[in-house]
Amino acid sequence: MKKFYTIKGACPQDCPDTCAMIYKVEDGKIAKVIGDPDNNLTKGRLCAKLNNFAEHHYNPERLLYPMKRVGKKGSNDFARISWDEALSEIKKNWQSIIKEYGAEAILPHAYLGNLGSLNGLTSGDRFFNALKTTVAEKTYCESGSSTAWMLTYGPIGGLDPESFAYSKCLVFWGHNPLSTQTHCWPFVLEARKKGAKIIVIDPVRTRTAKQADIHLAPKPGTDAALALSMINVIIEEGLYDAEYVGKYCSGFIELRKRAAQFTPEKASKICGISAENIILVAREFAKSKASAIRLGVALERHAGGGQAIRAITCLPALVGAWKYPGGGAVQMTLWSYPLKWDKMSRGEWIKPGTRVVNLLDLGAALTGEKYNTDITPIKSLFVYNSNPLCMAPNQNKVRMGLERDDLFTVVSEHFMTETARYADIVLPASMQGEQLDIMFSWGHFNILLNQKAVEPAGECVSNTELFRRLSKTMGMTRPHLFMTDWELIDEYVDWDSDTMRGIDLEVLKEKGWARLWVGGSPDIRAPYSKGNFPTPSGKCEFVATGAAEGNHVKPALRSGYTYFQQGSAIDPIPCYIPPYESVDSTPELAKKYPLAMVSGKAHAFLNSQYANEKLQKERQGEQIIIIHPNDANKRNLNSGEDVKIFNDRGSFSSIVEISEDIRPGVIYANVGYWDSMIKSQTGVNNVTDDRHTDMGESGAYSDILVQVEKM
């Protein structure tokens, strides 16, 4: 007889909806997975990305056990290898490592491959942090976005969407829900049905943009320019809440001389808007009252992307939003969560002066290009939670890295990847029906618990399993380092905090989720009315004071999420810096390259995941770029032909759709897709830059110029 049951879970995904999910088991496998109907976001619906995830668990392409390279880096050539010997390699090269060159030439490289408190970010934080190797600094995503976030409000959770059902006007700048956070979008459409105006701010039509009642496509990387003009206009009109900026907003008369520089007129030229569009937006936002701004990451990938953010950000401040339910804005709801970052990375177990490595300059680290590795080279990478020859910007340079026959490479992966090939040593690393977690979100305010529904497939291991595993066969002895995983879930929660009142360990077994006491239901909630901002000022401040004093915050970095650094001081008042490459700040770079280039998420895939399954490939199909009609035509284009797109970084394949979706000058590719999968067999990131932007170490992904022809 057949045996089933169901269990409680939620999504592991980088994705600001982390979904309450249901596991159905039949006879010891997931059968089934569903979104759990009685929760308020995802109610009994999961998105495109995971319609099929149990069967993501039983992919025959799945690693289910160590492998051990046996020929070329890159070839995929591996033998299948136990526990014991994959554990005992490990340790072998890494004594050697250390005694020759110390433990500093190791380095490890994570990311949000995996969103839990358990098994994401700061899983392998304590015991890299034990071993003492090199600090890796984590600022893919968001980095920037949340340092001009935290100058401008402190760290707040900001606006709940599902208060977006109570706005009056909403604004996606540089965001695209209907492929990225679907599950907010009911509560869209309710605002709509009761009036509200939809805008969209994206020079790219997106999916979003063509559901919006006004839609502006600004040049890429002049945001800036387009919200400060917005902030002219508003307060040259008297449009601002003078009450709400008098008692709760620091630095207006400041901010007000600033935005004096940009007049719409002036912005128009910057951004390719027309000036009666910009008046047109201003004027809607700031007569809404209960306006909303959702932020998205695409806006901190350029050059002054953290200078935008803190422009945007003082919008809702400006006109009074935060006093009514539906009000003010989003970037990540993160910040409301009562987790102990600190005890995740054991942070205090760094050594003063331990070498530093931002993981978007992984390539140039490999090489040799930076971080004094004459001194101390990076002799061994261990890869988990990421696939950097993938994702990572300077894709050439990275592959140039992972070449070398030097360096020992450790992954631990589902699949075998274009970063696992290159691997020594590959470990299998279970999937989220099969472990243990603690879900965090930075799109709800919903925490979650995730119970293992199956055990592990083959001799896949969960990653706390995993840091168990090692800190035993490098004779580690830290308590910390080897407490099970519901230990680790009583230390990392702060089960005492008010935002936790009425939730315990019980309430999420038995439910699976429980929404986080953050001021009252979405009809009422309007924590800001007042102010009671935690930055150094308890205001909003226009003017930052922590840019002021030459520190800055950088969130998601060595040890956790947050932490403050002595840092060179950076403009406390929101300025527009131009892009790193544009066709008006690098004229004689366009003349080779005259086309800006922006790359975002695909419908189908999750940065480079689930790129390799059947129906979401069938789902997104191939590689593409799209161009506007007079830049295709100014090359003999035609659609459905293959295409070259490149620059002095590199280059990659694709097939080209000509549509006005995109602005002139501009194209936009979505990343993802694996080496494997492209003709060139290079992708998106082979053209992309190492560059940082102003802010929080974030990576200036789409400010790249591009030439474009047939192939």
Contents of the next structure:
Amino acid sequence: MKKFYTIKGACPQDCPDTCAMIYKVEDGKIAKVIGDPDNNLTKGRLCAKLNNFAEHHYNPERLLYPMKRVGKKGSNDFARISWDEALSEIKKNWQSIIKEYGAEAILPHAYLGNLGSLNGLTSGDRFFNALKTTVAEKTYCESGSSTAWMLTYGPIGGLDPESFAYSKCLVFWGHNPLSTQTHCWPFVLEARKKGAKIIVIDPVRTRTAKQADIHLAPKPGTDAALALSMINVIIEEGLYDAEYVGKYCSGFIELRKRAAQFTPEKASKICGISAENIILVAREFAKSKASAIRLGVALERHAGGGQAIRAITCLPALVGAWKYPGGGAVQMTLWSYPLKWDKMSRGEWIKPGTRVVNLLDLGAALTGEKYNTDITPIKSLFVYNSNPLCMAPNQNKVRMGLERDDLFTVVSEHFMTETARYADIVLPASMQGEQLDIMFSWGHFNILLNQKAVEPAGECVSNTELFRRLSKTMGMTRPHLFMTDWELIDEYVDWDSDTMRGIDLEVLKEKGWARLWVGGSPDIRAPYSKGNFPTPSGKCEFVATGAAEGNHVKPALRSGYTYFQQGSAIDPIPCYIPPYESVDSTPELAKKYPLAMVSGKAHAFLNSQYANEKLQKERQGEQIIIIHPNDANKRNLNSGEDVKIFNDRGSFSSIVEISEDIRPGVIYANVGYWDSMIKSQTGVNNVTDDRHTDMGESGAYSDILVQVEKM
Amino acid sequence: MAHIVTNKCQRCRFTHCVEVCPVACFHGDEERLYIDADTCIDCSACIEVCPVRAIYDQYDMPEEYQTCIAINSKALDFPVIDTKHEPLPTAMERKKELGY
Ligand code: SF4
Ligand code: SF4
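What does the same protein look like in the form predicted together with its partner chain, given that the last one was the form predicted alone?
Complete assembly follows, chain above in first position.
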């Protein structure tokens, strides 16, 4: 007889939905993974990326054993070794590097290939901090948004996406939830049934934009001008909530003065949308009262991304939207979770003065362009939860760094990614069904327990086990480095927090998930109806108190380390910073490279994850760029042809799709495709730049100019 | 790529699927349902709930139903069905016929 059981889990991906899952196990194998039908958001379904998650665990190409490189870097020539050999090889190399250059010559590289509290962003922090390596500043995503959001509101989770059902006007700004936050959509449809308007602001006519009542397609990177102009209209037409602003907001006079510079006519020129449409959207937003804004990650990926978010976050407070259930804004609900980030990272173990390397500068750091590498070079790179050769900007520079023969690279992975091909040692990582974790979300307020359904495949290990093994290998003795997974769960979550009322491990083991106590059910929740924002002034800050050191990275993204913050001053009043590269701001450059390129998330991939799965590849199709008919005609292009996209940094090839789903002067490409899937054997990030934006050291991925020509 | 309602739906129209669809992309006439491929997000939620397994992911749809792709492309000619309806009177008989 077959042995059958089910066990509760949670999706590991860096996606706001953090779905509640059920693993169906048959004879020791995960036979199927389904969305928990009883969960308030998941409601029985996963998504185009994960709905064959069981099969993903058994993909025949999975890495199952440690391996050692035997061929040239990048060549995929590896030989199986034992864990003992792998660890002693790491030890031997690191000891000699530490002896000669110090531990700062080792650079960890991680991001959110797994979102778990145990196995995610910070899973290696304690080990690397104890080893005294260079500190990684991990700002791939949402860093600038977080900095800007908190300058306005403080660390609040904001509007509950479940409350969208009670919104009267929903604005998705630089966000395409129908591909990247699908489980919020039923709430949007519920609101629409009750008469809510859906507004999408995006240079691309995305899946979500196609469903909108109003779609505005501004020029990339001009969102701040649009938001300031909306503020202008709202104030000049007297549509703001004077009482709410008077009681719970600070800096109205200054904001009004700044916004006065952005008349709809002026903003129309900057943004490339009509003044009428700006006025229309401003009025709709102000008059709907329970108006909501979902800020997308795309917003921060421009020179002035942080200020754009500052401007946009002023809007709900200005119209008093926070007074109503379904009104307000959401950046990341994550800020409401009772997580002990200090315990997760142990920033206090870092020696003051230790070097910090921002991971978007990986290429620059490895090639010696930055970070005093003449004094302490980077001699070893440890990559986990990430695939920088695909996802880091300026791919050629990253590749050049990874090619260095004197760089000892270790990569922990599920698959032989293009980054892993450059490793000296490859370590096999377990998948979510094979490990324990406690999951938070950045798109709802549930906390979830992912229980181990089966033993790891082959010799795979979880990140927690990986770092326990490394700690032992390196002769470390701190007891914290050897805590079991259950002990870590106990330590990382503030179980006594008010938000955890009635939630304990027993509840989570049984049900799999629980909703945090964050101020009532979605139909009545309005926790900021009387201000109470955790900012220095206790108000929504139109003028930011923290502006003097406004350009900083939140400690959670830099192992809790406080040294070497960029820390520069920002304009305390929301302002418009033009793009680094655009037809308007760099007309000379635009003569050579006249098209702005925006890169966004694919529907069926999660960054580069799942891009190697047959089903997802089929769903997503080949790498394409979308170009407007006007731009295509100028270049004599026909849909379906191969084109080359290039600038001074590099190039990649793609199939061209001619469509009015993009505004003239802009092209759109999905990221995530592996180089091996693309004719040019280079990816979208071959043309992106490693410049940082105005806040939080975010990457200016979508602030670039390119040219397109027939191949 | 999208999900497809096959002809198995004809004479059934159980409409369990419309209740789980997060994007309301089912359309219907008197006889059956259709999926609007441009709106479908490929979540696959509808597959399991159909009593006669009438819905397939185009990716692994059996050859015999390939003609249904064209039939589904007419979805927008019919109104959205996003609440559960009574199955057609012939539904139980049809279900048996289909072997479920
Ligand atoms: S990727 Fe997002 S939508 Fe898909 S299963 Fe995971 S959490 Fe849910
Ligand atoms: S796959 Fe999902 S989105 Fe598509 S029709 Fe079925 S339930 Fe609706």
